[in-house]
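We begin with a single chain expressed as structure tokens, specifically the form predicted alone.
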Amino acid sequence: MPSPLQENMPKTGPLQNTGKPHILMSPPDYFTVDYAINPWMIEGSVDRDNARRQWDNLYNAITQQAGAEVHIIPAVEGLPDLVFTANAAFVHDDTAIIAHYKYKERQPEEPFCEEWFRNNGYRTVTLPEDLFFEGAGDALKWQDRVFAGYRTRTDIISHQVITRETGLPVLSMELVDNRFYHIDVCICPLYDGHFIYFPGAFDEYGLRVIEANIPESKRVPVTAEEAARFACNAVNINDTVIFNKGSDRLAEELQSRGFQVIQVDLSEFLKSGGSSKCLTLRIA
């Protein structure tokens, strides 16, 4: 029998080169918080209608204002966190390294995501049962290298897989604050070399990694208050940066550096420990 994904998704083949960035999203049709696997999760707290409005606003900001093309992986009943597509895989060119989640609650997402990438012309790489890796939630490309987090949800050995399968060098950074459980909630590399980050998420070595790779003029540190509003969990599309509303100081800082800033209310998704970047995956 076909899976729910097969029933709802046409076989589209490889992505067409439209000249636009390509983003993968999944609608919040079944989004809820029924368990807690990070410190932000508030069980039973989601207003699903409001979550849909907020997701639609993010979708519109990405497609209509930032000019990207969004692809949809259909929601699946019983998989509330499938909406956070950032974790589905790490994508480079035609290769997708599929996530293998640390927590059993999210592991059923894995075959649906692998199927989507395989159907769309990607070479998929899966990991051994004992090796955990949470996709672009813990591995972010910046120029010709990857900043990758480990300890909280991802095993450091998985960073070797990234280099082996893509040829990209990896800068491994330990996450030392469990509130910032993925690296994409504490850094955001921007397209022109700028780099948003929360210093408090890293130890001294991690900060030295940032300082050694990012020129001081390109570093954009955020405050603890901004980090708690998931300001680092931003979507960057060319000169546009999209993040959860409430970080006006950061918005002004980015605008002074030539960026267009869009703040979107994503309060329902913060109840599950995610924001704009968690809800998106750059796939081309």
The other form holds:
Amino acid sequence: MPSPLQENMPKTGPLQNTGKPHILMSPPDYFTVDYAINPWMIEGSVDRDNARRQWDNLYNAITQQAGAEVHIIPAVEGLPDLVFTANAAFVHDDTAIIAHYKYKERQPEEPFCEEWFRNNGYRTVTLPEDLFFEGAGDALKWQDRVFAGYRTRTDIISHQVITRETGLPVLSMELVDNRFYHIDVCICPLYDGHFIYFPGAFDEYGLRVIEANIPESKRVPVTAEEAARFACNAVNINDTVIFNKGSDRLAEELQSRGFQVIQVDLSEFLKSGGSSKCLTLRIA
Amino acid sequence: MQPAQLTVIELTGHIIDSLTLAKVIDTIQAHQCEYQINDIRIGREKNDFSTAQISLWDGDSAKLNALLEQLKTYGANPVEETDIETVTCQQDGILPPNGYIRFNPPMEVKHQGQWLPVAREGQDLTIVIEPSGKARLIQVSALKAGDRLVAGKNGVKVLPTVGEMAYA
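Please give the other form, namely the form predicted together with its partner chain, since only the form predicted alone has been shown so far.
Let's see the whole complex now, leading with the same chain.
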């Protein structure tokens, strides 16, 4: 039976090596908050025109200021959270481990994302029905290892799949505050070894893992107020860091450490519990 | 006292560096259930998994079940009771590929649907299924070509040696 997705999916072929970082985004054409699956979601609250303006500003910051190349997975009517491409997969080299969402509302996104990666030259890995894993929302590379979250959305057993399929060791971190339901809303590893994190999202074991792996000089803790403005949910492209506006103290600290910081108003997406990192997926 | 319910759990992954094993043991102690670590295998390379197998028991099955439910969050699940797999010894005294070195606690193996007690002797041990159908823990040096060994961990239950317990 022909795939119902075929007519919607671009056939772009394997990624061209342009020397630029590659980012996957999906426009907010059908973005809304029709259901609440995290504590931030407020049903019916989104101004879609404003969301589109904010998404365009993020797109421009990534392409024009940070110099990355953005690939687009088309929006699909009825899948409002497809805009949050960070959750679509965990990508390492040519392998894409496709998300299997905990909530049935997001599960229809999975075949669209799997087909996009397959069409673009990736080896795709899918998970069994009873094993939940929410892509780069819950698995972030830092140097030669992966910090991965579990409990709220992702099962810890799925972390074994990351190691098995990519060879990367995984540090499993329990997310103990339901507001920080993915690890990418409470940590952000930066390209040179710096590590933004919100200590309140972890228990003593998680904090000890951070202390054991990240040199003190590279740790950048954020306050509860900054974490609630999704300061950890940042996009890092080389020495540029992009996050939601309103965290000036963090911006100044990162600038003092040599980073260029861009703050973008992403307030419409915060109504759904996502910000700049959630809206992007590094794919190469 | 009611007979204790015994459950064997196993967890695998980067459980040392992630402190998951420490969290599991702290959680067991907080629930005040009896436990014994039967086996820990530490990965050698950075992308190798480590594995721990732990026996848990308690006279209060509701308390034990609540603990087991919490441990599932940490990836520590009851060992699946599958039948064993076997591998044949090719050369006297040599452990074949997929052979498995055992420690020496009391053990049972599930063979053709039956749990068999394993007779114990010596160190550097492996389990042989004798032609008579009995399971025996023997020294690797005593292996004979043609012996049938239990491969891996599936279908092997390590029984605790400490604490007060009874089996139904």
